[in-house]
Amino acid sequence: MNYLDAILLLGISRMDGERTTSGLFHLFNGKKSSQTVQDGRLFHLSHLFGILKGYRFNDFQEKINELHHDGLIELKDGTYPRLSESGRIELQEQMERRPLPPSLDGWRYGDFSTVFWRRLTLFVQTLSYTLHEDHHFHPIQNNPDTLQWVKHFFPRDKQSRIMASSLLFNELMILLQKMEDIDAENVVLRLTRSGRIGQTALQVAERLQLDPMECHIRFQSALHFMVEKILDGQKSYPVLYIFLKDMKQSYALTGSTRKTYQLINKGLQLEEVAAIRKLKPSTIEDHLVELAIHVPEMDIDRYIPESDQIRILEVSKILGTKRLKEIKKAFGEDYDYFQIRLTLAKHEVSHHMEKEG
């Protein structure tokens, strides 16, 4: 069994037959829909959000079929995976032998780390080559926004470049020394400088003698660690903070949801927000569910009274499921799907925060 198999088993274990293979794929692939965001929090999988970005669904389904063929998972109705007993044993052994790195947080830092790494690698490359008087090199990044950002912030004269190089080196050393050696090396081996091209993901995995997927996840975790430390301690990392300061936001919300949040904060009703934004009420409902997940002070009592929230939570517990269809069936017309989703989202997150507390 490889590390990718273990990651899939972990996701299937958490969802435990409550969601389809497509639902799991969208979460791992980083689809920013309200349902995927909610699933990440409900099943405590937000840290793996987007960890398989770019992975094709056909390849994903093929891996699911292999796990099924090997007897590690069962497929309810052909699309709802859950672990078999042998799958649970295998997952436990894998996680004890190769646990997930603790700093991994794909939902909170995935987008930040992608932009941060693009900027950092191009900046380091450009700084190194220009300090060695070599102005003829191929940029390691070709993303237009990244090229523009580095062009804007790059030091104009040699003395400023020397100072920037020294400060950046010192800040990176402080961060890297806070990691395990293997994770620090995972980062450094990928950097390009004058006289050395950064290694590819596969080359790094071979050099560190790691499973390629484990190497990838440890690298992502290292980036998430760096981003978190820089954002939390900007005074300690003033140069590195420049790479992130235009991205810092209070909550990890999708852009459209942020606009809805601004209107909700003005006291507008759901229907009024939908009309102003020219969106379907169901889309605004999706935004409210996302807000319930990510904004601790979000009050949902205006959409469903607290006594009704308690009823929904009790029935969900009795039925042993978070599947909306089954909970809705138990209540008939008493509550709509939006009220059930909102209740589950808010209280599952509150419960999780209490456990972490």
Second form
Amino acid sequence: MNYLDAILLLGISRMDGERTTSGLFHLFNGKKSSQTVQDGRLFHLSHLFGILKGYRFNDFQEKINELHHDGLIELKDGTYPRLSESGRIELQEQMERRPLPPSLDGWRYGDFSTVFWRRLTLFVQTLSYTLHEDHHFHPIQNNPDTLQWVKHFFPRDKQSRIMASSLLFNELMILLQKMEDIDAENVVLRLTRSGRIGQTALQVAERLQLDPMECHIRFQSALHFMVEKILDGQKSYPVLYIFLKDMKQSYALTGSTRKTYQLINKGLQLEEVAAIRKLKPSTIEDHLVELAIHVPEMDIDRYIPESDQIRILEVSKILGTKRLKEIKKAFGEDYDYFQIRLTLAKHEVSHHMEKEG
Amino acid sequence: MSIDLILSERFGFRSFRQGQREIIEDVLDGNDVFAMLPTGSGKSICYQLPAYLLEGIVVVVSPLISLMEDQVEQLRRQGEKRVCTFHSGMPYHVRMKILRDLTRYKILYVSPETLQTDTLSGTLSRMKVALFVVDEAHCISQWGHEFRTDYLKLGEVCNRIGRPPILALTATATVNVRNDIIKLLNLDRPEMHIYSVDRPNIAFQSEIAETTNEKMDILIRYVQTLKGPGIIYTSSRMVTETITEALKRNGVEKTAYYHGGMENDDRLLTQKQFIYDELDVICCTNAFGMGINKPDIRFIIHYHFPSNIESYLQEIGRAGRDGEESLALMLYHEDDDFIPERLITAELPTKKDINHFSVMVDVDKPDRTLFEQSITSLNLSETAERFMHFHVEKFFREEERDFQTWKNQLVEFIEKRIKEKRERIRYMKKWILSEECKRESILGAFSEKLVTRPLNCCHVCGLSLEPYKSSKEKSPRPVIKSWEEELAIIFHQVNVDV
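Compare with the form predicted alone: the form predicted together with its partner chain:
Whole complex next, starting from this chain.
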């Protein structure tokens, strides 16, 4: 079994027949919607958020079909995948042999590390070539924002370039030494310098003799680790911190949700926010659920009284499900979907503050 | 200032290459010009030089952002700062700044899509545009009808910005395609400058395999012996990967694949590795090539044949830009026939799709939103979807709309396009299987006659493969040191003890 299959099994085991294939796909594909964000929390899969970015749904579906065909999963009601007994054994074996790296946190650091890596690789390439007096090299990034950023921050004269080079070397050395050698190598091989273009994902996997998916996940995890350390210890990594500084405020929340949050804080009602923002009330509801997940001080009592929250949580526990439909059915018209989602979102977080594994 | 003086002072050349002077003179006279010059012959000077003499800005329409960036990059290196690109990938504030200062620039590179935007065309319409250039003009005909339909609107935009003289440039266009370009761009009695598409330093070789296994064996044998670097073209992403694995297993270590389904980062790295000679062989779909400026490519192999002879010529034209001997090898097996056929039918909606569409929309009260939504639910290929959007837009632009007429015309148009495409495939295949001189018959497709036959012409005329063989063993991959040592090299910390 390859590592991609193992990751899929892990996702399916966590969702355990409560979401369709596309629910899992959106999460792994890194879709920024309130629903996937919630699912990430609810099923403890946030660390794998966006791990299959760029993957096509058809290919994903194909993989799921293969797992089904191999008897590793069952399809509840035809569309809700859950593990079969042999799937469970297989997953356990896989995770014992090749556990997920502990630093992996796609939801928190995925976006940061993408931008960080683009900037770093281009900056390092430019540094290496200009120090070799080669000013006509072919840049290995083409994203206009990245090009713009490097242009802006790149040191103007030779003396400061030499300085930047030595500082960056030291900071990266310290960071990389904290990792296993294979992970440090995974990072360093991908950097481009004068005389050697960086290796592609596949080339690195071949060299390190890792399954491509395992190599990818280890690399992502290494980046997340670096970003986390840099943000935590700005003073120890002053140069690398520059690569992240401007992104820090965009922490976790989507842009639109942040606007909604500002209005809610001014005391506006849900409908008023919807009217002002010219959005559907259901969209604002999505934002509120997202806020309930990410903002600890977010108070949901004005949308559903605390006693009712407790009722909902109890029923969810008794039924042993987080599926909205089933919980809603149990209450009839007492609560709407929004109230149930909000309650689950809020309490899921406070009960699981511990790190996801 | 004379054009000879500008050529030497600005571009550092002592004399013009074939065709350049004549084209430039016609452009300076204010004529519409159609110019066909072989790849690597310095087409861009034909508008870059007049930019110094004409009053106003030169607008260049180019199909790829990377091509535009390359051109701008190159001009800046020559010391010309008054050039810029304008495309959707640039940050908003940068674009706005360019718009504000547009009169400062001599040359502006744009994609056909961005040129349609009101902000840009509006600004251009209020200033003097000296010349309207369409680079790689065959794209109009090749792509315009289906998936880059903005190409079809270039004539209109050109009118909106004051109808400056137009220069259409291409490296490969058959007589039909030329006429198509002239019609679509509305060229006014253009001066035609047509130069031979012949590339005497590229020799033609084909091999017809009995089985697909045999084809793979032939491929491996050739790649093992040929001098690199080289490109192998196939029609599918999966095949690029299969071939790459097979080659690596057979000792051609420095091989990588390239296709549109890869991560952007990896695509860029693969390109650059090839450019910097870290790879000997790239195995790719036709997504690879345009904008890759590598002068010393020694062979182009087609594992699958392209759907028309112009594409073929474009693809082999990437070999031997340095003028050195290069080889174009075509591998064929009869199972390959269905591939281009499948591609062309997927590029357009079928009659069934159109019928389905007319059931979904309200024919009597046409509603734009419903029309657009119905396209999505047809589940078409990306190309076919763009095609539908373009024609729906056209429908709503007409003052007197009649759905039935529109529909009939559309179905007719699609049938006509498919027929044309089939005809072009048939022609391509005929060329592959023909027993006549490959060079003569490819020139024939462009209504040309062969003047001088090179010594190494094609396998029909007799071809020695010796000049194309590699004299040295394929070099193994470089040994990479420990990551600490490597990191020290990256940052020039060679004296640091690690």
